[in-house]
Amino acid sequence: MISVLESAGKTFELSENEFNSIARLINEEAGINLTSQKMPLVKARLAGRIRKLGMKSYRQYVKYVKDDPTQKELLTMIDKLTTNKTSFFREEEHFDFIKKNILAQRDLKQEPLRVWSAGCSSGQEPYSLTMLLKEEYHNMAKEDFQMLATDISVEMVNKTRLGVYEEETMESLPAPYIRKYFTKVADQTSRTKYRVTDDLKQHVRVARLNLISEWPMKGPFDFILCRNVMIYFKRDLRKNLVYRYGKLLKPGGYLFIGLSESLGGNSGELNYVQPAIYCKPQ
């Protein structure tokens, strides 16, 4: 027995074959590499979904996913199995670099800024950057700065588009930012939440995108943020993604990855600048 799902008084096993079937589906659709160490995660994240559907085994669930012609359940499974850890101004070193090395030398009225957040999760990354821009350029118009925010998760795309955040997620933000860029709201449980202002949202275009599929956008981008995303991909896929990012960057544009990541020999034509930052040659 590998792991156990308890439902309706019965016990079901997640066999190695069932896990491998789930791992193959995720890898083929999203490029995510689920190793055997992720079996407890798969068990924990899919258990509730299997119960909700009234199914009796992981095997039955895998068959249901494969037989669904709409692929809606496949997207739901991807939502359940993708990690979406994020926060406002996460990895501040990157925002400091952007402020000092990009924004300080940029007149947006003469040269608008175009950025892609590839793997935006629930939206804190694109909205953090937009706040930074608003602080630097007080009269910034919609056409001066545009952010494309994409994620494979339908749930995360919807959260980013909605732009509503729990009170506890706001702790990393300075109080003046909260007052300027958010409106306090309450849900049906009367819990305090904060909604991103329309003035901030106008700069962020949100869309679902699978990074291993075709990309409809043409670029070029001044910089691309793909932070803490490629760690879930195999080496060949990471190399291919970096190559594709490079093609969409302007000469002199930057690629930002997570501080715990390194491109190593997969940097292609991009030059190393400092940890987790790479630049396309002029």
Ligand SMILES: C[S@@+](CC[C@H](N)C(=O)[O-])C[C@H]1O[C@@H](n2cnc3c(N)ncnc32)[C@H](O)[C@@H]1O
Contents of the next structure:
Amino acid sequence: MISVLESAGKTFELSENEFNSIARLINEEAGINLTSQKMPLVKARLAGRIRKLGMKSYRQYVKYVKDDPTQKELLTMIDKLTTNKTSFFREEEHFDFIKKNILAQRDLKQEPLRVWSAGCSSGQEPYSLTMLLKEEYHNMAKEDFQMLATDISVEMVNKTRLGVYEEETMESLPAPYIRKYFTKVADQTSRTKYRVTDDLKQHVRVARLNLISEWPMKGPFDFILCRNVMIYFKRDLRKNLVYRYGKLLKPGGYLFIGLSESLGGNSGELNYVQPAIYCKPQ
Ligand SMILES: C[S@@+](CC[C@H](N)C(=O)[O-])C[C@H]1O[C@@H](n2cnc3c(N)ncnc32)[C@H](O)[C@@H]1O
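Please could you give me the other form, the form predicted in complex with this ligand, since above is the form predicted on its own?
Shown next: the complete complex, the earlier chain at its head.
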């Protein structure tokens, strides 16, 4: 049993049984694999929610989630338990690769580009790519580049759609990019924030999509970014997703995963190109 003092002065305990029911639920619903090392994290992330609902235990909360016919609380729980770490131009090597190997030979007017950011978190990944495209193609029209950005988390989907970022989030961006692609806005607390311009937004379609469910889109995509997402899934699910990504890619299209990930022997029909980049044969 783990026990900590919660800020409201209440002590919640998370038993192994309660942790196992939460882990089972999140695995069935989102494919996320929570090992027992994640017990303190689960405990901390759900404690506030349990308190807010006036509940007394994790067991009561799990029952509430399971009994909720609207599944709203399930979505809230998923929001709380997903890891959404991201940043603008994260893993820059991939953007360099895209610039040199995909954009350099491409006339978008002849051949528009279609991309999917699967697990886009709060949107820095799709907007970074859109900025890169804007830099390369000054007269880019809406139909020349279309990006689909999806995530399981309702909160992250809303953030991506809104495209408003805190000052700290902007630190990885060069000043000229901030000037060109963002507008300064102040929220109710008068803190400065930055909103992505409509000119960037017009290229990005945002939707909630659970990767372990059916995918409504047909593709084909020139490339798919699924970076730092499958790291939370079990091997069989990763293998299945890679197979499905392969089906949605154009021949010669690329799959990008996170730099700390590897597909090992599970790349299916995709060929290894360089760390974290795989290509569908022509
Ligand atoms: C660590 S973030 C990665 C964000 C971005 N791709 C990057 O590399 O910076 C992982 C994202 O995957 C999403 N995710 C986790 N499980 C998912 C699932 N089953 N379906 C869709 N998205 C999922 C999470 O909500 C989270 O926003």
